[in-house]
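Coming up is one lone chain in structure tokens, specifically the form predicted on its own.
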Amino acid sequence: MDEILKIEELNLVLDKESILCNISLNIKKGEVFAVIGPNGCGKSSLAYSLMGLKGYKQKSGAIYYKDEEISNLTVTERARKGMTLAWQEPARFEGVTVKEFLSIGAQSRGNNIKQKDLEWALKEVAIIPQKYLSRNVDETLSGGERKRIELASILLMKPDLVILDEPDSGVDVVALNNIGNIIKDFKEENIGVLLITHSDEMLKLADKAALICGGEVFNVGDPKEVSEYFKYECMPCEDHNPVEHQEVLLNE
């Protein structure tokens, strides 16, 4: 697998207060890698840092994209070349149907789509189109339903690399399967997947995996052996916010 993402010593700084700390890793192609640790951590400023999220310009470090540069780039420019986020509560949109909703991101890539690709995308995710499509991506719609609705939308993209926010947050364990079975879509379609998790399940399906605490990278590799290491042999920081061990292991 080729590599597609690459972090070197990435350091963000947010209200004075250093959030991320040296973080260097790298995803490849077709490569399910997932970022673990407790809450506030790091995590989704790692993923916001990532897709160039106002706010979140590292202090210093480098991205690298199909060895590319990118830190400048907006965000707009790094979806233009492939990136995408889905995020941990996903948006809703007054007035929008969700075959605007997916059309739209669909042309955002330049792909031309067709009533039957909106059909098969809703169906991949395990949504009947014939009663979602005239619907409103709004606050009818269960957490679960947009999640669901928005990975389609990234399916119908084809973007090369994937940033998932905590997939699994507030979904109900039919959708957790739908959502893995997307990942697993993603893996066989060639795209990377950075995939942010507390969920064991979701761990399964990660090729690699990287444990963070404190805004830095404290192990990295099997992703059994990393939740093993996470689960038993971290001890709370007493540099970073503390927290209570037993409440941030996996399904514990």
Ligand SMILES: Nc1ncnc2c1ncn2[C@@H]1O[C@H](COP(=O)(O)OP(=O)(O)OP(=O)(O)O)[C@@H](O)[C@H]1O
Given for the second form:
Amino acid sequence: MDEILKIEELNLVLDKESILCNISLNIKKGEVFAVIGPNGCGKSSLAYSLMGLKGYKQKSGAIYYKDEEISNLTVTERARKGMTLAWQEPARFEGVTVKEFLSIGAQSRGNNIKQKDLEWALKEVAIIPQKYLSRNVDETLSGGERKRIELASILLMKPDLVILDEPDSGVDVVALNNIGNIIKDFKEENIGVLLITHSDEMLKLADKAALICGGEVFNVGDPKEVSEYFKYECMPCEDHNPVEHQEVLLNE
Amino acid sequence: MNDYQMMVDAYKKAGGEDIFSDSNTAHMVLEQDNVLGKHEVEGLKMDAEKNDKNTVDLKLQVKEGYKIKNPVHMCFGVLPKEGLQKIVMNVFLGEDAEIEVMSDCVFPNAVQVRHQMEADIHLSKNSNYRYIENHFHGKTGGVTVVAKANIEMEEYSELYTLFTLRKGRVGKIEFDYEAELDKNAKVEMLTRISGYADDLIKIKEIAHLNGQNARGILDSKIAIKDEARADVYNELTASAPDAKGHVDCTEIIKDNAVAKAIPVVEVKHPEAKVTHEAAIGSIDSDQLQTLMARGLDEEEASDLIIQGLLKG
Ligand SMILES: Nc1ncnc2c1ncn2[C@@H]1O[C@H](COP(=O)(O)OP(=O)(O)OP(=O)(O)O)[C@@H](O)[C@H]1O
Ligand SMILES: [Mg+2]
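What would the structure be for the form predicted together with the named molecule, given that what you showed me was the form predicted on its own?
What follows is the whole complex; the chain from before opens it.
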């Protein structure tokens, strides 16, 4: 399998605070790569940095997507090359219908979509198309519904790499099952998946996992082993400052 | 081609629907101070009379008890580059009457056009008036729209107004609306405008909830960029038990645009309640970045967000 994403020694500083420290990870095509770790360890920040969001440009290090260094590309450029991100908490859009919202990604990638494609994508995330297509993607949708609709929009986009930031949080069991199936489909279609999650169920879908703590990668390997290491070996540490963390490690 | 046809064509070209040939739908077409077409239906009387130069007296009356089924289409316009259109409008709805007016204002070639409207609106007991105004302006910004309305609402009457700039530049827009509401009357005024270049938007909307259980909503959504400017003044007073109202003003700015919102709420009765919300700022960056992560560029993304906002 070829690599779709290579992260080399990524360092991210926000507000003078070191958030990510020397992160190096490789994700292959068709691989589900999980990222786990405690709240506030930098998982979402990593996702934002990879996607190129405003304010999240790395201080140093490199990001290779399909062998191209993309650090200087805009979010739009990255998306048009087939990378995308599903937010932990999706934004709301007043006056934009589910139908319009679903079509955006597909159109920008040059995919011609029809009504039946929209319906298919919604059914994939356990949403009844007739009820939702003309509704707005605003606060009248529940948080879980917005997450599922965002995932449906990504399906229609046919990306090559998706970053899913806790796709399982806040969704019901039925939808959870569907989301699992979607991740399996991504894999079958040779799409790379970076899956940020706190759930053991989701972790079962992963081929590989990395544990991040205090902005550093602590452990990479078999998802079950990494997860067990996190659960049983990881002490809650007072100090989440990755730089000091590293000093401690070096001293050891 | 005659003037009427030119006006109807300009209207259709601007995006309006063809309703002028339907005999069940009343209409009125006015180009500058000329009445080019008029069609009434049962229960509705429309009189247009040119008095002074460039001034048209327009009377719209709905007889007591009549509920006009199809929306009445009014088309106002100035076709040449320069011109003045001054309308003095008198609206009277009898008891239990009901009407929806779709008013379309078309100034496709405006370089120096002024459209001035002074309206007196009286809604009798339990009547219902919906006034949907759509503007189609040219790209040069040469339009000045000045609209003033005095509105009297008897008990249980309802008024809904929606102003939208559908096409082109604002130029200058100046609204000054004031409504007095008796008990159980309900007013809702919505304004949706996007402006750019050196557009100027001035909105003043006032509603007095004088009667018991009167209701008022003043809701403005404005998006401006470049050097455009928007001043929104919303005043809502409540002076009777159970009178309730809400003022909502959202303004999105970009570039050097300047937006100002002045919500004034005054409550003179302990059992009345008025709330207000005003938000001025740039486009939410989470919204922008979500759309950019789907491949839209920043400009496309902000257009979509603003279009959505103005629809809502
Ligand atoms: N813009 C910012 N400025 C300063 N600190 C920030 C900023 N954004 C995030 N942080 C901090 O960076 C750390 C990592 O946050 P991040 O959202 O990446 O965590 P996470 O691993 O996704 O957590 P969770 O599991 O709760 O979603 C946190 O301590 C957070 O407070
Ligand atoms: Mg997070």
